[in-house]
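Consider the single chain below, provided in structure tokens and representing the form predicted alone.
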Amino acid sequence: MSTSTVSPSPPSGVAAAPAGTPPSLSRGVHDGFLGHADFRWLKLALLLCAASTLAYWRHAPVAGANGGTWLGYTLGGIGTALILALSALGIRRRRYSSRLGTVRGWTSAHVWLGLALVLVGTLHSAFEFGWNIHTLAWLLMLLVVLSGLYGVVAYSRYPALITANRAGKSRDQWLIDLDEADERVLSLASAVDRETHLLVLRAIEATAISNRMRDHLRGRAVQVRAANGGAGTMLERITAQLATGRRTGDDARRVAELIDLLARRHSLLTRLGRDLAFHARMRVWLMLHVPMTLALLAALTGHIVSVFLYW
């Protein structure tokens, strides 16, 4: 089998998380980080949303609501403080040795305050949008929050799926098992006949593991370079060909064993493909969340500078 380099796997039976992800987050929502300290950060976020909404509703400037009123500046200051604090929270969540609070508590704050930021930022804009740096900052804020929500969903779903799919084995062990299965399949196929050996050899050589993220995300990490079907079709075609004709004695036993080995090999490839897909879907949020956060900070700086220079 032709394989591309894949990333190292975690210890046997343990669902891996992307580098830099705190263990408490990788265990998912079911461990309760969203409800940390009796939903302390949710309550604070709801209080902030309620106060902002009430102030916006009661505020009635002569020129109409906009970001340049005293309330607009106040909400803008709160939003800026939240963005800077949430960026710092993201760094804190990855520093496990810090004694400033718990990882779970900081993660809970990161989620709930991030959601509150959407309302605060929108009220600050007074629903005035256009083709400018201000709307760009608002859009980037939404994208950062949405990517963060995807991260919450991903870490509540995929670690359990990874653990169940691995069935007590690591990815490296699967690759070793796959190489051993290929050797046994080829040895057994050569004992059947030359045609069977060539058929199985072509099937093994046609199988490859992609190292491209987009293939992993689409569930196509395991690829078969064949014009007429994927791994499952290849297995069915070989099995059907081996089952034709009358075979007796040792020949029949070898064919039955070969079919069984091919089925197990296909199962290994299926598990490996799922593992790579699950990990990719967990990693992709960081590939989006962090760059968009940096872009948001840049746009926010431009927004603040332009306000004080031109307004």
The other form holds:
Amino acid sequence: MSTSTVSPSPPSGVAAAPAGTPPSLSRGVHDGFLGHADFRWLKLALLLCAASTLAYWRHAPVAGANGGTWLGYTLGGIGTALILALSALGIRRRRYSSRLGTVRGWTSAHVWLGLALVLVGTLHSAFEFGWNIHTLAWLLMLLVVLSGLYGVVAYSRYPALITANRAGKSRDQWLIDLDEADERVLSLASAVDRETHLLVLRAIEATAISNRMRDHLRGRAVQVRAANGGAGTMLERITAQLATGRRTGDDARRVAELIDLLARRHSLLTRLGRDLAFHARMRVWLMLHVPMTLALLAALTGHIVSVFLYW
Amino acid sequence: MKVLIRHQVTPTLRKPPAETLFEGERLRIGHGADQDLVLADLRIPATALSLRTVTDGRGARQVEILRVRADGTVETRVHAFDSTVDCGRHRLHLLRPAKAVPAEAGIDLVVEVQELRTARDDRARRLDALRERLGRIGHSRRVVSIGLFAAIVLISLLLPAWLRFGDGQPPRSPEQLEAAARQLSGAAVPPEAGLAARLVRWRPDDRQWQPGPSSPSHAWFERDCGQCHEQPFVQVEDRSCLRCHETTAHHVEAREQLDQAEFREAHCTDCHHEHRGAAGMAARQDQRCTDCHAEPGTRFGTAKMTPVANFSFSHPGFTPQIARRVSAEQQAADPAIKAAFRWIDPEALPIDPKAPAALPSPKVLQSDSHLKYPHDLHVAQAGIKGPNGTQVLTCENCHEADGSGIGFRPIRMETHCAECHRLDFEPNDPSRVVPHGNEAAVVDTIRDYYARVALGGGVMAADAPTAVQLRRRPGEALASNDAMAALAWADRRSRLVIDETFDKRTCRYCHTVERTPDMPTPPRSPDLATRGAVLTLAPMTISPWRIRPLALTTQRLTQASPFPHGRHATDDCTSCHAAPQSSSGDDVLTPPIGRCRECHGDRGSPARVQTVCTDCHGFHTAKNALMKDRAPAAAASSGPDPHAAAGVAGGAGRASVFHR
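Please supply the corresponding structure for the form predicted together with the partner chain (the preceding block corresponds to the form predicted alone).
To see the whole picture, the full complex is given below, headed by that same chain.
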């Protein structure tokens, strides 16, 4: 698929679907994996939360609750196992041949158990926080889960918006369309006169797609550098300039066609900018989620080793 | 200017590969049809370049190129021969004519046109660049992930571990540990030290592994974890604590109890928890105590302890220490008994714990105090008669706080009693008093007084001999037989007054007075006697009366720590002590435990001050056993390295009987 180089990876639940089979749009990818196997993982996560809370509530260690009691070690062990298992989704979803459950099931477990992990990890800490490696691990865990929570929301919201915005074409198709429109505009403009051509050429050369995530998130992926102070869009200025001269016959027809084409190009750019913004907003959490997961694994290693090093 | 334009042969070239000759002022290049050299590329201006040959100041020929940019500006640049100029998807080679066309003359420049990319390739290139640009939005997750992972492992694990164990000798000597602690505590880095020195203090060391704040008492060396965490992956051992706390007493003394697993395998860290802030080190966990004391018989059958599972319901009643009079026969039978009383085992006569709130009747428990002191008369609300009229006394008149917040200053007869309880003995001379606290001195004082009175004469007493009654003239000496008669009278008189003072008027009023059996002979010091010396110069007066010593105590509940009276000063004394109802000095005024339970309860009890065992009871209370002596192996070893020996013994049994 050509989209793989341009667009971000599709949602994990879709990755397992055979190529060419789009996910069911009516049901929604999001609802699909969350309710996997009749909400099996939600039930398991709720059970885990209830059991942990009950145990923490009933547990009255002589030295007060802390991570070093038998319950503390148990919750810590469960939390570590959860973190490792949840991190393994990153491996599992790349192994298309694996038969260890479906990726849909894995993702469902990932989301629900990940949410339960917040409770398990916090009860393990017994609400003791400080400026240390242990709280760092807890914070990173929280960041990972929060970013993942955003991911769940993003995957429920943006795929539909992206699909609607693309109107049945792939992004690459839109890029090709844009380039073709550029060519036609240039060709038409050169037929009008050299000043018009230069004006259009300048507009095309001033059109740039930012490669900064921040611009994409703010919906400013497509930028037109204003050469003479930005008074209105380039399209408006070109239109104004083209409309001023007195034109007749073929020339007038060409100019009208050119303005029409420029407007079409502008809508193409708008659509492309929206697409890039949707994509950025849909995948920005992964920028945090994945690196923070690795950071969490490092901090977790430091936490466990240091606790037993200085037992 | 003559320019030879040569097109390189390419498959897509529209024009046939040919050479054309241009002659004019400037060669104009662009996609416009009117250009001298037409390049089929709409992405360059209609006139993109305009070039001519020029001669520079040194006479060298060069090519000047004007380039029209898309924004309408024109840029001028001078190129040397044999250089290239790119214009859209074409490249122009500016060749020196001598090289390119050696045969012909008059040609100033040869421009060779090369089509770098076809229009289709150019478009594919644009799209590819765009795709690549869009593919690299945001940071690389892989690079950032691996970078973060490595940074955290390095800063939070490897560096601290290296700084701690890098010298390869984690268990260091006490001297090294102390030096390290001093350095790390900041003593080595004065405040005016440079940035580098201060940065060293901020190095990523093992402080970041501390799970919580240290207790205030240990915070001074908290930066040197090795002080306590001596061996990696080994729990903190007692020897780390005992290195400083070496005189900490044990809980019990009996060897057979110390050898029980409960004590042998117990560790400091079972009760004292570090890195839990200010509260962690104080053992405030009743379960640690009740693990044994709830059912002491199961493990410590010989110790005769009352089971205590909690304070509110199962704590036994108080067993105040009381005194019992010892008869002369008992004293004679048992040479070990030296006093006229003995303190009774507190297990006797406990105050009924089932009587919860009301104060016990003072008659419930009595101790032979040998002091007649009716509290009720002294603190009566109506007051008590004194030399200056009726006085209302309060507890504080006699029981003055000693400033410790716990106890009171001793009650002294001279300070607290003597104003009313005067020690005069001769009604005609009320200013003369006997000293307090020494029977022999009382006897001496009275004898001396009457001898002086008799020898002085002028005594108006019917039984006195004439020599005593007669007034003396100044300087008159008494005849020896008269003197003998006077002294004989004085002696008779003294005996009467002594008996009266002790047994009737003064001493007996407050004390238990008893007549000594016989007039004893003056005591002789045994070692002096062997040397043949007789204590002729020592006071030879022996009192015929003896005051029974008082059996008073400041702490009746010997199994508990002294009661902090200061902290309870908000309540009236009489809310706990039934002094206004007590008519005897023998009454024990210790309140019952029910009085404590009115305000205090176990942890978690509602509407009560939450109290733990250690609020009233100490743990390290043994008088003759230290914590460091408890492990038999450690006590036996006295090698050159006690730490090593203790380490072997301490490390032997880490399994604790307590639930961790």
